[in-house]
Every structure is written in structure tokens, then in C-alpha cells.
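Below sits a lone chain in C-alpha cells, taken as the form predicted alone.
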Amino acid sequence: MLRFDDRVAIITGAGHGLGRSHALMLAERGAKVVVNDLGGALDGTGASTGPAAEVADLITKNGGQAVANADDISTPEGARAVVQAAVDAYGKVDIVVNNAGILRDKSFGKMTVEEFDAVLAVHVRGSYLVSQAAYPLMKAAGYGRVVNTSSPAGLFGNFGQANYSTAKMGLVGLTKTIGIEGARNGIKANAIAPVAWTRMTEALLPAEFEAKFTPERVSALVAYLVHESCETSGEVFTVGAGRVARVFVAEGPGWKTDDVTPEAIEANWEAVMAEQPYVLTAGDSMKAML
């Protein structure tokens, strides 16, 4: 069995669904969880300190270690809040899950400035500010595992979801940073892109979907991510109904030309749009570039 004795996690949004979900899983394994989650409705409004306590004193009923925490993770304030809970508990961090989101859906042309920065201030900015308020802690202890929460909202679009989509694409580029600069200081970052019933979901899926797309099928890759024996770093995966995928964004072998106008592009456009063969970093397209 992967455990995590003697780890120590911050999961936010831990108060519902996959955090719940997350945050159980970790504390049966022997893991001390800072159970995080604001408490308001799905909009990211109001707020109580119920559905942390809630969570944490089930795990310490079933004999794990939990303390809650009610901060919002969208102010630096908040964040640095979360993590110092962590340390006055525990002493340390070892483990960042960031779960913590909100809807505001619209369509584009009705959504306003307002529903848009605050979809991006939870799930962007809350990632971000809670990574970051943990990161020199894991970079003194040479040790650190990060993962954020992304969506096939954010790798293929939704409709409706501009904000949402905007957000959990963001966490891609986030986790891929992290991942390359944390490397050398022993910390990984890998990002989940899952399909569960949730309170979020709920309303989105179909109803037979429920008993196949628990969130416990989701928390089983996240725990092992966030195991000290996974060595990979910076990659993205699918989870869900017990399937588990590498997605990975890929550039095609592209067309090239010493004289390029718009007319020859429009003439060699088949071979712009080819697939085959791809590379896969940033370095590998600047070369082909020369």
C-alpha cells in the first residue's frame, strides 16, 4: 500500500466532492490533512466554516489527523493563512493538492468582467497563491509534491464556460512552470483533468453517470501523484470512471519557408494543419524553427 506517514497535505476545497474525496483517501493512508474550504455556495458566494470541520472530524474520528481551515485561498492573505495552519499543526508541508474552484457559467456575450476574474482569482490565482506560500517550505526540505486541478473544460472548451475554461487551462501552464523550476529543490507538479459526480457536476451529467464517476476513482491518481515514488513531473492526465490518460499538448511538423507571405501559406495550409510527426517541447519546435 502507497502510505504517507509522517506527510503532511494542504487539500483546498477540501469541504465537498473531490477534495472531500482527496482529503479522506490521504488521512486513511497516514497522511496529517489541512482540510481547506471556504464553505460558500457554488458561485463562490457566502461562506461558513461547516464543511472543512465537517470533513476533518470524520477523519479524526476514523482515527486519522485533520485540522480545518476556512481561509480564502484567493487572497494572499488567505493563502499564507492555510499554509501557516499547516506548519502551527504539523511543523511542515509536504503535499499541495489545489481543488478549490467556483462556476459562474454564461455565455460569452452575456458573461460579465466580474464572473470572469472571479472564476480566475479561485481556481488561477487561489492555485497559485497556496503553491507559492508553500513552495520555499518544500524547497528548504528538498522535497514537494503539487497538484493542481485542471478540466477537459480547459483543454477542449465548453460552452458556456469562457471563464471556467480560461481558468483550468491556466493551471496547465501553472503545473508546467512549477514542475521545471521545482525540479531541482525534489518538487513535483502534475495536474488532473477529472470527470466525477459532484455537487458541481451534478446538474451537468447524466444520472447513470453517478455510480461509475465517483470522486474515490479520481483521489486514487491523485495519491499516487502525490507519492513520493512518482517521479514524473509537469504531464497532465484524464481520470475518471477508473480510466487514467497522459494528455499532452503536441506541435506538427509544419511548413516552412524562407520567403513566407500570406498567399503561400494559404497554398501549403495541408501541410501547416498536418499532425505528423509532432514535438512535444518548446525547444524541440524552436529547432525546427532554425
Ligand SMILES: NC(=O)c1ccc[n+]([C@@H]2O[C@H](COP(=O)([O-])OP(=O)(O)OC[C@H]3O[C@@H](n4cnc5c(N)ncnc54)[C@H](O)[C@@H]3O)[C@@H](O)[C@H]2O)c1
Contents of the next structure:
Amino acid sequence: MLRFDDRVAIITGAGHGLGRSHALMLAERGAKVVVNDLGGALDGTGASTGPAAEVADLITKNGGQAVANADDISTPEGARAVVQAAVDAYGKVDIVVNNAGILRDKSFGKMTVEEFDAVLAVHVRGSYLVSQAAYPLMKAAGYGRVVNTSSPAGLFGNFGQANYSTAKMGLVGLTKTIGIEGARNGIKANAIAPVAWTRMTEALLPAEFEAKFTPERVSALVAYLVHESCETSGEVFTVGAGRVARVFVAEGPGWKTDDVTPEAIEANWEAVMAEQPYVLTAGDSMKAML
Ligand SMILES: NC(=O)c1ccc[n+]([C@@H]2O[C@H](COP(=O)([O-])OP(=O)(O)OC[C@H]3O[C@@H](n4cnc5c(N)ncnc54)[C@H](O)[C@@H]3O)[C@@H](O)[C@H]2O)c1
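Could you drop in the structure for the form predicted in complex with the named molecule? We only have the form predicted alone so far.
Below is the entire complex, every chain and molecule, led by the chain shown above.
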């Protein structure tokens, strides 16, 4: 059994849905958990200390260890306060699961700059801020695990979610770079792109999905990725209904000439679009250009 005794985990947005499930699973396996949740509505408006407190109470009632925190992770002060809550209660931070999220769906042509910025602020800036606030502690300890929460809507695009898909693909870049920079200090970062039945999706998914797409089936992957036994870093996984799959950004073999013109590219478009054999790193991409 993968256990987390003596590990301290921060889970953002853990008052509902996926974050709640991650918090319960890690706590049941021995982790000391900071249950963060602003307690607002799905669009990020409003705030309440209730949801974080309820989950922390449930963990404690079940015999686990948890403290509640209701700070807004999208602000530098809020993110610092979440990490400080972990330090005050348990003295360190081993694990950060950036899970807090909001929606402001609108078709691209109608989306306002406020709707765009609000979504990026919670998903991207919040994940950056909480991870960065915990980073010096992880570096000093020579150990850390970060999981960011992307989405199939970001990896593959989705109608009405230009803000959300921008944010969720942004998290892939953030994850990969934290993975690269953190490697020398034992810090590993990965991203998940989940599908689960929560308040965020219950109006969108067919009713029969509720029993299959449980949050717990996503938390199982999160628990593995934040365990000390997981050696993987900088990767992205889709996860839902018991299926887990690696998602990778790949570059096809490409087409190359010394005399590149728009017409030559047009004439060789099929070769440009080919998928196999692919390369997976910026280094291999550069090699293929030389
Ligand atoms: N449910 C899915 O199928 C699905 C699919 C793809 C991605 N996701 C992502 O998974 C994560 C969890 O979503 P969920 O489905 O459990 O939805 P949810 O609404 O149940 O949970 C999100 C939680 O984040 C909290 N939150 C929002 N803004 C916050 C802030 N500024 N500071 C602190 N907490 C804040 C909310 O109060 C809420 O409890 C989100 O990042 C979401 O985008 C979910």
C-alpha cells in the first residue's frame, strides 16, 4: 500500500469534487493535509470558510490529520498564506496538488477580458503562486511532489472555453518547466487532465456517467504521482473512469529543404503533417532542423 506517513500535502480547491477526494485519499493513507478552498461559486464569485472546514473536519473524524484554509490561491498573499498554514500546522510541505479551478464559459467572439483574466488567474497564476511559495521549502528538503490540474479541454480544445483551455494548456508548460528545474532538488511535477462527475461537470455529462466517473478514480493517479516511489516527472496524463493514459506533445518527422518557399511548403504539406516517426524533446526537434 502506498502510504504518506510524515508527508505534508497542500490540496487547493479541496472543499468540493476532485480536491476533496484527493484530500480524503491522501489523509486516509497517512498524510497531514492542508485543505484549502475559497468556498465560492463555480464562476469564482463569493467565498465561504464552510467547504474547507467540512472536509478538514471529516478527515479528523475519520482519524486523519488535516487543517482547513480558506485563502484565495490566485493572489500572492493567499498562496503564501496556504503554505504558511502548512508550516504552522506541520512544519513543512512535501506535496502540492494544484486543483482549484473556476469556469467562465463563453464563445470566443463574446468573451470579455475579465472572463479571460479571471480564469487564468485561478488556474495558471494560482498554480504558479502556490508551487512557488512551497518551492524553497521543497528545495531545502531535497524533496517535493507537485501535481497540476490540466484538462482534456486544454489539451485538445473545447467550444466555449477559450479562457479555460488557454489556462489548462498553460499548466502543461508550467509543469514541464518545474519538472526540469526541480530535478536537481528531488522535486517532481506532473499534470493530470481528469474527467469526473463534480459540480463542474454534472450539467454537462450524461447522468449514467456519475457512477463511472467518480472523483476517487482520479485521486488514485494523483496519489501515485505524489508518492515518493513515483520517478516520473514533467508528464501529463488523462484520467477518468479507471483509465489512465500518458498524453505527450510530439513533433512529426517533418519535411526539410534548403530552398524553403511558401509554394514548396504547399507542395509538401502531406509530409509536413505526417505523424510518424515523432520526436518528444526540444533537443531532438533542434537536431532534426540542423
Ligand atoms: N470535473 C472534471 O471533469 C474536470 C475536468 C477537467 C479538469 N478539471 C479540473 O479539476 C479541478 C477540480 O474541479 P472539480 O471538477 O472538482 O470542480 P469543483 O468546482 O467541485 O472544485 C473546484 C474547487 O476549487 C475551489 N476554488 C475556486 N477558486 C479558488 C481559489 N481562488 N482559491 C481556492 N479555491 C478555489 C472551489 O471553491 C471548488 O471547491 C479544476 O481545476 C478543474 O478545472 C475537472
